[in-house]
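Just one chain follows, in the form predicted alone, and it is written as structure tokens.
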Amino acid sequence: MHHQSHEHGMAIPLTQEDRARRAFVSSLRSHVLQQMSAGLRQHFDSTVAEENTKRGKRLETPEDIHRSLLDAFPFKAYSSVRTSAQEMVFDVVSDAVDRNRDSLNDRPTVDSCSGTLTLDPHLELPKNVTGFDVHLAPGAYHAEYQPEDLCAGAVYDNSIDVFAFGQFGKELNDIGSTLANYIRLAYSDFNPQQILDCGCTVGHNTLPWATAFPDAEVTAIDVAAPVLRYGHARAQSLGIPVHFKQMDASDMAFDDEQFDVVFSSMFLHELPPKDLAAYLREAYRVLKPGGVLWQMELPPMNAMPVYENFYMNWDTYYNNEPYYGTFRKQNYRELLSNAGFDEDNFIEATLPRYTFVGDAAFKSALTGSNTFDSLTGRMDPKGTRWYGFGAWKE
């Protein structure tokens, strides 16, 4: 008996067995998320803490809290299942998706909504695309194993199904609906024609844009060509118009002032420093004058407590996340400013998940004050807030 990996026209047949593996995958990324997470901490609180203020040592930062626990059996445990979860989470999808490649890249892409297509086989891969396995994705997002080949773009979306274990909503999406509601209800006299997506891989995040503003037309950019394939024909096949183009978001060919909103999710940290403020001083140029740069990522160092810093701070070390550490340490308020932005245009949130508690409850939550804690940022069934930040452009 088979079944579709998802309700779009590039879902792909998994059997029982697929579904059995990855429903156990799954369930293992909770478990370290949410159990081994909290034994840590718990052996962190009650033992390693107390040991070293006794000691008259004090732990000041995330290096130190990482430094203390290396040695310690609980964080041994933790990264070690942690890091072969990860590894899981692209081996029991990787089946599925070599089993289909031949007829997912012959599927023909709908054409019942005006959405493109625009790849540059010219373009000159970043070294923080192509130099290791981001996430420990084999192969990372850019590789192609035969013409026209779009299947690592497949992973990626069956990847992030196992990977989020529900917590991104049903149809992956929620951080785009967050983000781009919130400008939606927070900003109801803004109505942006022209939205630019950022790093948007197969477009989770890009959709939920053009559904917010359906009046719009929205573009979304990334270097690597397979996962571009496949979210157009992903995007296509929903019905929902989005223009895709390959293109390196630090150097952009776009006109000036060309855009009312530019957006991206989780991309900052993965780019280098010279790069990331490349890609601002980009932003800038191509929003238009009363246009707004809002950015889905991790909240920054300054803002949360120090034992949040070391655990988001893992994935620097054991993920494939080399910049992730460094992007943190930065005064985000300064990064745009740097970039061109007034700082006084300066704005963030910590929203609750909007696909989850619905427009009314999600607009009642834009009144309170921004909250940094365990749930921010973090996946966590309890009820993970998303950050964002932004500036508007005078």
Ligand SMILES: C[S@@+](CC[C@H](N)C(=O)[O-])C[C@H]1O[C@@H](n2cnc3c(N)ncnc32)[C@H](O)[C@@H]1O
Given for the second form:
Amino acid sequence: MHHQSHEHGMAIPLTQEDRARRAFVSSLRSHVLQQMSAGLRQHFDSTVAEENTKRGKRLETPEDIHRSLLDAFPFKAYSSVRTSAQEMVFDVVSDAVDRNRDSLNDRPTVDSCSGTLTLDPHLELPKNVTGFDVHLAPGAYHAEYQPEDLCAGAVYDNSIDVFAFGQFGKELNDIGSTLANYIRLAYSDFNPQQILDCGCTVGHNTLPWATAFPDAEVTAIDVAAPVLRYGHARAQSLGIPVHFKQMDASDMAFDDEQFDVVFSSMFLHELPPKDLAAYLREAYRVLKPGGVLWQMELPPMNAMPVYENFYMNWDTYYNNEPYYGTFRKQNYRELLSNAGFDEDNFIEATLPRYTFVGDAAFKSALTGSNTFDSLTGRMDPKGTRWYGFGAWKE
Amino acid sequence: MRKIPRKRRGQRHQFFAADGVDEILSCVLRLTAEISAVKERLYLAERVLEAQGLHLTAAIEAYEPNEAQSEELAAGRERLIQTVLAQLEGASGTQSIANDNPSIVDAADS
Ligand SMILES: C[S@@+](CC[C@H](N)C(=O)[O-])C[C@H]1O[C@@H](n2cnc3c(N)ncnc32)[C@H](O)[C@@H]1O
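So the form predicted alone is up there; where is the form predicted together with the ligand?
Full complex below, order starting with the chain above.
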């Protein structure tokens, strides 16, 4: 029987029907995010923007654009279909995970690899994880359906496979590959020994750090036990050693100055502002002098065209991402200087996808300047650019 | 055994003014997914049989399902109905997106 698109020891067998439903939802998402979103943009440019100009109304903020579109049919259709597609992402993977629940939980973890798993059953889970079903995922990251369950990890892994319609790379690790290889190639004298990934979920974007820096020790933390159990088993099966630990990133148990790299991806925008500030101070504390904080995130509002800001913030209005818009409004350089980093040591980059373009093209793109447009931070087969920002610690 | 929940917590947003339009759109999309899966399966079945020298179309027209097979088909229809009606059955209602709705502002701001 066929498995998920990416083979590893935790992949589950899929029936032809599973595969057909998943393929449909991927196609639907791709259609919504490209064709329907282009239709919406065209409607905005040709009708809404013009009408507002005629009436002397300027649409200066993403909220202005949002309000101007609330009654527009293309906006309603786009939003309604996108919501359904998001719900279906989880729906079409749950049957197969339920069917394989026992076999998944009973699968022996490969022990020929030196990665570890350390859980903390006393850790108090933060409200941003337990309080609501983030991006409409039933059960989010932490739900356990039986003792020591790892199925939430399987749901996440499988749902990302459907959700990404290929845009996260064949092994769902393009973001980590892109950001790790950026550090490797842009700072070739830097030789990190200790690397930390915060909010790692199942480690999709943790593993490429171990591949890009084979001499380094890689640690990954998350608050949710099921995704860590699954991530550990998956990494062991792939022979990539990572130390997965259950820990709150805004209150880490690590010593001061322990890591050369503190990395995260798609993490900061899921934190309440207070936890975000605490996390960044913790990141500064656990970094060695000469180490770097480096994170993949949504591009900041102040760098993006106003329509793109409206378009991106759809998620905060309608996709259960309550902190996302507030996060993007901030000045990222200031966020980091408030956490202790020197303003002059701020770094940021918009990067082509490493596993798509290959090492040579990626390297030559590093000399270019940053581009903030409709391909930045979006999932687009035409050539997504990931946005990274961070700072060196003196 | 507890199953993975198929419904998330919280209410769906209502984008279309008339009640039920968003839900019906969701039904239609789910239905389309099912049709797509069936079409693909039939397509594959035809190709597999063709490769073995069998001509499926004529054989299907002539075939009478027995009792057990009929029950199997009925169970499949029930599953299909549950899938298609997922938003109508046990739904918690909708949340309006009228102009003055606070959801237009980030939850974290308020
Ligand atoms: C969108 S996911 C991150 C995806 C992952 N970094 C990747 O690239 O595949 C957000 C993750 O952050 C975790 N999380 C949320 N708050 C946290 C906290 N305070 N400390 C550690 N992890 C947290 C969640 O459990 C979830 O797994």
